[in-house]
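Listed next as structure tokens is one chain, alone, in the form predicted on its own.
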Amino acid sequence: MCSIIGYKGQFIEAAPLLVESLKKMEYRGYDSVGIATMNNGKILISKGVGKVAEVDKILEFAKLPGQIGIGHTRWATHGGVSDKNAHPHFSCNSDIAVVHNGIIENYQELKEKLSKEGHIFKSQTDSEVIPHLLEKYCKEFNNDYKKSIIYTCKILKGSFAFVAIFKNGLICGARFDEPLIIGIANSALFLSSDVLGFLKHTDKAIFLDNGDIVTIDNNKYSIFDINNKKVIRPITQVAWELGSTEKGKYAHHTLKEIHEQPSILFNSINKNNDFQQFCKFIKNASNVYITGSGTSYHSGLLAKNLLAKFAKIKSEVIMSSEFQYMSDTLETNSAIIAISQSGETADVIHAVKKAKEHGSKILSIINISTSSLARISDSVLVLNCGPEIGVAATKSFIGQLMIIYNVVNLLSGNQLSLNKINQKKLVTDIEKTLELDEKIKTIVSMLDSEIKDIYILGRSLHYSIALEGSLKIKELAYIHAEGIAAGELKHGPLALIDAKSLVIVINPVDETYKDVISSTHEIKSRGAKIIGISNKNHELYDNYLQIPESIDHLYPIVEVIPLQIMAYYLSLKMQVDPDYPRNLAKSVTVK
């Protein structure tokens, strides 16, 4: 949700490093940015509204001296987007500064109590109670910092990961239901919400468990729990390559990640060794449930269809945000397939914890093998598509589909025909589909600039792709888009169609082809402009985007590509940044 970085080193100035790290993690939040450094016993803070590069250009963060510091980019939850609400936040005496990710549920009562005790608040955020609590307990416990941190964590309710810096140079961090990671370099230590925050400097990381507290002093770290009991966490070597976080020749991360899809297509299959165990859990389950949010939910819808059609396994797909309301009805020995790119999505984590309470097996499909979701799962399959910086999911969606297809293929006795020949053809098909880039760019440039509504039609397997395409357009271009089951047109949606409508029909030649053509006739008669995505042209299409001919059930993997590209160019037409959509963050770590 927000990005956090803490640094304590011996030879390098903190401020430039903090800024560099925040740029790497900006996809987690980009409403505002700030850093604090400690120099000669004094904490200095600089912060402002905007993206890291924009604010840095004005405030010149690098001017802050010191080899100890913390930084933050914000995705607003409590309090508007303003300089005062930007992190870090000070204690009253300016001896403590804090950056925080998550939501403090009891902040209002804490704020009222602290205010009565004389503490002065300068923001509308829930986060600001943390430095004031630390200040309160430091005073009560005669600067016993460790005890102050523990008591602060005990009184906080909700989800949080925070890093605090004290005027004596101590850095501390704590996590509960939000990610926080220690980075270990030769002459420096990091605390970060994401490995990308320190990956340029070290690939050695410690992933803190829920309830862990850490202090960094004299270039040594100490990990303990809320009962002041020392704990030991293993050091992990992070596998991701830093180069994949750069844009290279592309104008935006989103476009780069769309074009990376052929090269990462089968990483999810060829670099996983746990498919048999994953499938065994599904086979032995009394019931199968699939949960995810946003793009991952759409992957789940396709999984449900494929499981029923080819493996004869019935399943139910539940949005993660709705899961808690039906968790009491879970049967024993159920399997929950949880899908999440980050493995940190709050709604998914909450759903999984509820399911575990009822004895369900947790099977996760994720991109980050060290995530919170991975650590509480019984079986894990990893996308292996590398860091995805663009907030709107593109290559991770393809990675999810490939894992789902392979799972169904194994469960159905190879009915999906994912042999080496078809794998190679699928890569070629996506490469050919990416060649539509210039044509789509031209089509978008000719669309009415006042376009307000786009409808995407699909049937059967293609309906979930229609939903995913509409989500991409909403996320990237801020245009209302709606995925519609083509057979439902006459049950309401047709009332919306007129000469100002743009309708995209997903219509490869398979069992749904004729029915979708019938729906397209109905749309055409109302004067709508029609874009057809198919392997066969039709006179009804005003514009035709040709995809390669494929095995029927593999079309969804290819047909989503033109929709991703169209969403990208629509965002440029609307003059918005496709990498960082307003009001959205990559990893939604608060409910």
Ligand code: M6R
Second form
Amino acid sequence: MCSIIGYKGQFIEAAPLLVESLKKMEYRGYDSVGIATMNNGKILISKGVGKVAEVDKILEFAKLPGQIGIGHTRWATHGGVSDKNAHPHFSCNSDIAVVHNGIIENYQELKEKLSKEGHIFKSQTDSEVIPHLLEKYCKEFNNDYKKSIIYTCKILKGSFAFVAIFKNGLICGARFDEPLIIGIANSALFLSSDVLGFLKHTDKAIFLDNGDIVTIDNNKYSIFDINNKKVIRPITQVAWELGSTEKGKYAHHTLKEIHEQPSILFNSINKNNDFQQFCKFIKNASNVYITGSGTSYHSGLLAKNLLAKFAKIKSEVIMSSEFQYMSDTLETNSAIIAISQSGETADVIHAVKKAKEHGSKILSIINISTSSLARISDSVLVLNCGPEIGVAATKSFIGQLMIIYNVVNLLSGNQLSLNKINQKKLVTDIEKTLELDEKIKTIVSMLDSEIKDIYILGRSLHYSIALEGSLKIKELAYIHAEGIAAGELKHGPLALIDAKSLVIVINPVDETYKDVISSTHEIKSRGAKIIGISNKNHELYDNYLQIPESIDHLYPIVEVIPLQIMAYYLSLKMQVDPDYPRNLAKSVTVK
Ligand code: M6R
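In place of the form predicted on its own, the structure of the form predicted in complex with this ligand is requested.
Next comes the full complex, this chain leading.
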């Protein structure tokens, strides 16, 4: 939920470089930002509330001298959004500054104890206990930094990664259930939450494991564990992540990522060799469970439908945040399909760990091949859709769907007809659907600016798309939106519909068509405004968004596109930054 970065170089000033790194990782949290550098044995801190560029404009981070530094972007958990709560945090003597990502569960108890010992706290954060603990142990152990770091890590409870800078120029980092990666450049070393923090400078990385502690001194790194035992981790060459993180000709990352979808569509199928192994695990499992959060959960819902319909495989989809409450009933030899763009979502990781305890096999569908989820999985399929910077999942959803379609196709003896001709047609269909951009922009511009509720209806496979569309509208435009299984309308939601309602019906001509038309009649007679997404127009629609005619089960892949575009234009109408919706972060690494 926060991004942390540490840099120790020989020739380049740290501050401008840290600002660049934080901009790249801002998707992880963007309510405040701060930097600390070390110069002539003194640590200097500058921090404030707002996005990196805004705060940088005011504070001019580049003025901080020194070739060693740390930086942070925050997504508040403990303590409000304020200058004081922004990181880095100092120890009392200002000899140590710390940036932290995660949650320190026992911070209250530690804070009380440290306060009694005379430590003065300046923020309301859980994070601030770290510099004070480091200071305490440095004093106790006569500046034995390594011992102090180990003791600090031993006493902290929770999931955390932190980077600390000491006034003698030492940088240290620790990874306990939150990501931390070493970047190795020719004359500099980085410690970062994400490879994006240093990719401009190097593609050589060490992905630290849980429990790893690292010190960087004299431009050498050393990794050890909590028992002070040396640890050796391989150096990895980071590959696809080198994909562009720039907006290009687009006004926002979100719009760019929506428009990238035709070009990345088959990356997930063509760039994975492990489909057979993945399918074998499913075939051999006694039970199949699917888990994920947010958009990835919606992919899971579609996967369940497709597995049942075409491969005759029964599965259960459980939101990752709910998984823990049923994990005791997991049968041995179950397979858990864990879906996650980032591979770092705490709820997903927690669910998977629970499942592992019960002897389940973990099959993951992820975008970040080096993520924590990838490393604890038995089989991994990678989306290969490039970095997704916009907080709203768009191209990663399509990437997930393609993997799911291919898996079901293999398990069902090619019943999904994903042959080369249909693949090509699908790309063209998405391209054509993207051409609805202008039309959707116009429709959105004509909507009442006071619009409070949007309902999206769909049946069967389209229901998961209705849920996904409503999530996009909620998070991008801050408008209440609800995905409704069309058949459920008469069991309650119809009571909400009146002349002020906007209802979007997902209604391509397939087995669900007639029933959805019946529901549309019911809505129309209550005076609601209706937008139809279909390959066939109908007099009931006030606005019609035409999608190309397709094979029935492929419609979901196409019909989500107009909903993504609509959410994007709604966000602009509501004057919201679509790339960085309030209160959210791209990877939710806290439970
Ligand atoms: O990285 P993950 O796929 O695990 O993330 C899961 C959700 O946090 C994510 O899909 C979230 O709901 C998106 N912001 C939705 O657009």
